[in-house]
Structures are given as structure tokens and as C-alpha cells.
Amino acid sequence: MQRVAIVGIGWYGFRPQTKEVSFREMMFEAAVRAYQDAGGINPREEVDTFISCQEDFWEGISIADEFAPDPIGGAMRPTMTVDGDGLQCLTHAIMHINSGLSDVTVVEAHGKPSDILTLPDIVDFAMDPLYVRKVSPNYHFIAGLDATLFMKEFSATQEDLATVVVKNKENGLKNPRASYASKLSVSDVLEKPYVVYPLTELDIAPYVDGAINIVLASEEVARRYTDTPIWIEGASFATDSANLETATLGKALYLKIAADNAYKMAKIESPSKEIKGAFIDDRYSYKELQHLEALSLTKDPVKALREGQLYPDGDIPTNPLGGHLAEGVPLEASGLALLIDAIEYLRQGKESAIVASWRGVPTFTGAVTVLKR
């Protein structure tokens, strides 16, 4: 396999509401910024293939991907859609380049949850209709079950989960995309009412509108567009189970499978020593800790948190730009939001990073990407 580089990034939004733009205009704004970041690349002449990561389920429009080509410069050009998280979309782009199909591929993902009037009902509709749907009026109950089992195995407390919230929201204060960044205390988190035990309102990342565009290039052409490409060393995605009844609650098996494959591709034998920054899905506070263990970055994530290893100056800097708890969750663009954090981290001179996404309740699907400067 030849190496694949990220040569341009662009984003727009990352606010609770973006009333000034439609989702198509939001996609356009992110694309313009990405092409400028990639040295002024002309998408109509220099991009071989385009991939849009979106889901009719969220858009409320049948065959919503028909709206993708125009805003990103892909009209009358090879454009495909991936129904999944943006980090899964990135893996498809790598396959485009390594198959010889393209030298330059653009990946797009977006989410505009502020346009969705009945979002909890849509999530509920994704549940198994016979055994899971309507078991609880609160779809977060699955995360509550998962969190309780994880906490039991690692002797984690609610104070530990609150510490993750405090850490990430404070980290987000230096991130222009972090609309939900703030300075909190552990007691501020614990005093909030439960959404579902053991998660309070602040343990759950809110939704946010956002669009992201990523420009990828083969090793042969990458330096035409930038002198400082970010190299993708490994990438994979996996599903533990298609339904709640057979899933492995308490563990993120989906992410472990994906991580093992990505490490093998990147020739990484000791992740805890070779990875210098972790950008991982924390849409629930406990998920950051659970995902750290699945990524083999630590055997005891709770101990690592208590010892300060997860802070920006620690041994395992985790979500140093705030993660979803500070930025919010832009639906299918969530994985790419973490990817942009990692790219900015590497552009500041760091050596390596791992990005790990999860598609959220009620799924058990995750994706992992290993990056090096």
C-alpha cells in the first residue's frame, strides 16, 4: 500500500444553531476553506473522486446524497455516499487512492441537528422494534447500562466521570470549535439532575451543527499541495453487533477490533508508547475511559485519569482540544471533528495521534485512524 496524506481541511459551524445557512450552504463553506487550505486546489479539475458521508435518517430527505455534489465541487464528477460516521468515510477514501482509482479524493460529512424537530423519536426509531424500542422513553438508557457495567469492572465512581467532563470542557477553551467549553468543577457536574443513571446532563455531549471537508492525496502528488502533509498510517472500522441483545455491554469491542487492524497496518506494536495523542469519542463521559482501554492505550483508564496521565501534559494526552463534550456532536461529521482536532495537534509539532469514533446509540460500530506528522 502507498501512503495517503491529508493535505487540506475545512470546517464551518460548530454552533448549536446555524440559522444563516442551509445544510448545503454549510457544506459549501467547509469545502471552500478546505480547498484553500490545500494550496488553492481546484476541485473541478484536480479532484478525482468525492465521498459524502450522510444519512437520509437524519436529513429527513429521501436520497439526500443527491444534494452533495454541487456544494463540494463534485457536480458531474465521480461522487459516492457512505451511510456512516465520517471516519468510516475516510477509510473508503484511502481505498479509492490505494486501488488506483484516484490520486486526490475529497471526503465530506455534515450534520444539522438543529433542523430536526423530533430527534429523540428518530433515535428511538433506530431501535429494534420488538425487543428494545419503547423499553424506555429515554434512549440514553443503553448508555446507562453500558456505563454501569464499565464502572463496575474498573471501580470507577461518578466523580471520575465528572472529572472527564471538567477536563474536556476546560481543554476546549483553546479550541475555536468548542461552543460548549467552560470552566467547571466536579461538584458542578454531580449537582446536575440525572438524564439516566449514572449520567447527568453534563455527562452527555449536546448536539451541534457542523460541516467538514477533508482533502486526501496519494504519496506521489501530496507535496504538490503542501510541504507538511499529515500521513495516514493505518485505518479500519468494525461492528461488534447489529443489535443490543448480542452486543458486548461494558466494553467497546467494536473499537478494539478496529484498533487492532489499524495498528497492524501502521506497524505499531506498543500503542501506549508510540501514540502521542488520543482524540476519541466522548459523547458520554465514561466512553472516553472505555475507549482508551479498547485502544490499548492503558489497561486501567480510571487509574490513568486519577494519576493525571490523560491531561495535555500527561503520558496519554486525551482530547486535548476538548472532544465532543466541548465541541458537541455534529451527527455523521463527529469522527471528522475529532480528526480535525488531531490534525491541528500534529501541525503544532506533535509526532503521532490516534482518532477513534463511535456512531452512537444504538449502534456498536467504531472507526480508528492512526496519523503521523
Contents of the next structure:
Amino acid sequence: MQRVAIVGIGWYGFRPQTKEVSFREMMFEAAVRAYQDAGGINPREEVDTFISCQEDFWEGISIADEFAPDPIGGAMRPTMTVDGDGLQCLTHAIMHINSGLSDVTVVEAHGKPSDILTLPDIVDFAMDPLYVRKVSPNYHFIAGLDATLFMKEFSATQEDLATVVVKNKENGLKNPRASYASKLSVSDVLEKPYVVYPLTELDIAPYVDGAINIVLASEEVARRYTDTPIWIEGASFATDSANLETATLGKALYLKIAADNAYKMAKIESPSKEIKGAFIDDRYSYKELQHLEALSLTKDPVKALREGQLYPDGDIPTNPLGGHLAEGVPLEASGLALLIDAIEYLRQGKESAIVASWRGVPTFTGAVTVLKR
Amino acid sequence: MVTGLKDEDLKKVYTVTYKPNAKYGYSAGQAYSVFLQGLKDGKILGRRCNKCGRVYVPPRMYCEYCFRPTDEWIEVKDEGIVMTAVASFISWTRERLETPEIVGVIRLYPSRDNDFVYPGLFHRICTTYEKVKDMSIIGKKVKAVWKPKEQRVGSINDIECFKEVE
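What's the form predicted in complex with its partner chain like, now that we've got the form predicted on its own?
Following is the full complex, with the preceding chain placed first.
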């Protein structure tokens, strides 16, 4: 695989409400910032392909694809959409560049959950209509099932989950995108009522409006746009099972499959030694721990947490900019939110990072990207 | 061999009905908020890109061709030329319409006959089916018929239709 570089990033929003802009204006604002970050690249002339990750039910528009090109400079230019998380789009961009189709590809994703008035009903709509929708009390129940099994297998306690919440919300205090950053104590989390056992409202990341734009370039042209390219060494995405009843609970098999592929591509044999920062989906507190294990960054994530290894100065700094618990969940832009955290981390001088996204309940789909400076 | 199910056979199989509760409150944003307020005030407002000269009606805060912010608000006339029209005999919910609904694209003034990109609206045209059928409506000058001021809410439906003027 030819190496692909990330040469520009831009974002807009990351606030609970962005009523001042339409979703298209939000996409434009993120795009302008990304193109400026990529040395002032002109998207009308220098970008070969555009990819947008979006889902019609989040947009509230069927065939929302048609709204993708014009806000990002893609009008009358090759633009495709992927119905999935932004990190999946990134993998498509790598394929565009590696196949010779393009030298420069732009990836876009956005979420405007504040425009969705019945968000839990939209998630419910993703469930099997014949069975699951009829018995599900609320959409967090799948996370509850998964969390209890994970806690049993790894002897995790409520305090451990609350510690993840406290850590990530505090890490977010230095991150301008972290609207939900906060200084809390473990007991603050434990005292909150349950949404579904064992998850309190603080264990569940809230939604946030945001748009992200990423400029990727082939190894050949990357340095035209930046002096500090961030290299993608490996990338993959995987789905465990499309069905709740046949998917693995307690473990994040989707991320294990994706990570094993990405490590192979990146020629990484010992992830825990070679990866210096983990930017991974933590939209439920336990998911951070479960995902760490799936990524082979530790065999015992609970022990690693208790020993302090997951803090910014630990052996496996995990969500050092706060993750979703501090930034919120911007729907299909979630994976890219973790990605720009990782890029900022690497631009500050760190050597390597892994980004791992999950598409959320009720999916068993995740994506992994391995980055180096 | 596949055989179709009869009505009585269909009664023997199960179907599960479900009505999604999908509700949205779309942020109109900067361009449309001003545009909709303009309609309430009886004005059609657009945005001009000073680099390429295009006027966007409905407005955009960015020029999709030049990829830069558009520069200024301009009021266009509430009259223009019918570029194309269609007569529909079924409603959105597929009921037969006794009188067809006629909609079309109106190139608003100021613009010129040979403009490829122009400020324009897709809207109802108050005309007859015959004029659509014989295509005589195309190229005709039309003007907006506004709802009475007190009935306007800031919607594209604050304009009832565009009607021929001679």
C-alpha cells in the first residue's frame, strides 16, 4: 500500500445546538477551515474526489447524497457518499488514492442531532421491526446487555466505569471541541440515577452538532500542502454481525477484526508497545475499556485503568482530549472527531496513535486507523 | 412455480405494522432565515457572488462554483419569465385531481434571456392546463401573487402562485 497522508483538517460546531447555521452552512465552514489548513488548497481545482459519510434518517432527507457536493467544493465534481461513520469514509479515501483514481481526496461528515426532534425513535427505527422494536425498553438496552457481560468477564465495577467518565471529562477541559468537559468526582457519577443498569446518564455521551472535513493526499503530493503530514499506516472497518441476536456481546469483535487488519497493514506486531495514544469510541463509559481490549492495547483494561496507565502520562494514553464523553457524539462525524483529536495530538509531537470508531447502537460495526507522524 | 396470493391467503399470513415517529426541526440557517423573513415582508431576496456574478435565489451563503462566501444581499423582482411548466393530475398522496395543479420554473428579473444561471423559483403557476399543453405558457411574463400580509408566515407558500401579466 502506498502511504496516504492527512494534510488538512477543519471543523465547525461541537456545541449542543448550532441553530445559527443550516447543515450545509456548517459543512461549508468546516471545509473552508480544512482547505486553509491544507496550505490553502483550492477544492475546485486541486481535489480529485470527495466522499461524504451520512445517513438519510439522521439528515431527515431521503437521498441526502444530493446535498453533499456543493458545501464542500464538490459541485459538478466526483463526489460519493458512504452510509456509515466518517472513519469508514477515510478507508474509502485511501482506496481512491491507492487505486490511482485520485491524488487528493476530501472526506466529510457532519451531525446535526439538535435538528432531530425524535432522536430515540430514529434509533429505534434501525432495529428489527418484527421483534426487537417490540421488546426494547429504550435503545440503550443493548449497551446495558453488553456492559454487564463485559463487567462480569473483566471483573469491572461501577467505580471503574465512573473513573473513565471522570478521566475523559477532565481530559476534555483543554479541548476547544469538548462542550461536555467537566471536573467531576467518581461519586458524582455514581450518585446519578441509572438510564439502564449499569449506565447512568453520565456514563452515556450526549449528542453534539458538528461538521468535520479532512484532506488526504498521496505520498507523492502530500508535501505540497503541508510540512507536517500525518501518515495513515493502516486502516480497516468490520462488522461482527448485522443482527443483534447473532452478534457477540461483552466483547467488541467488530473492532478486533478491524484492528487485526489495520495492524497487519501497518506491520505492527506489538500494538501496546508501538501505539502511543488511543482515540477510541467511549460513547458509553465501558466501551472505552472494552475497545482497548479489542484493539490488543491491553489484555486487562480494568487493571490498566486502576494502575493509571490510561491517563495522559500513562503507558496507554486513552482519549487524552476527552473522547465522546467530553466532546459528545456528532452522529456519523464521530469517528472523524476522534481522528482530529489524534491528529492534533500527533502534530504536538507524539509519534503514533490509533483511532477506533463504533457506529453506535444497534450496530456492531467499527473502524480503525493507525497513524504516524 | 410461483403463484400469487389471493386476498383470503393474505389473511392467513402475519404482517407487522409500524408508523415511524420521525420528526425534525431543520435549522434554516443564515441564508434561508433572511430569505424566509423577506417573503414575509413581500420581498424575494438573493445573494450575489461578486467573483462570478451569479445571483442565488433561493440564497446561499457560499458560491458553489467559486467556493467562497457570497458577497451581498440583493432584492430581485417578484416577476419573471416561465422557463418550463408541468400539469400534475395526481396529488402528493396520489389522489386524482379534478383540476390539475400547474407548477413551473420562473426566471426572475433582473436576468437576461440567454442567462444559463439565473435567480429563479420553482413554484405554482396560476394558468390553464391548455396553456401548458400547447406550451404557450413558456416564455410568458408572470408576477407573484402574494398572500395578504397578515397571513404570511415566512414560507415559500407566502406566495400563492405566479400569474401571467400582459
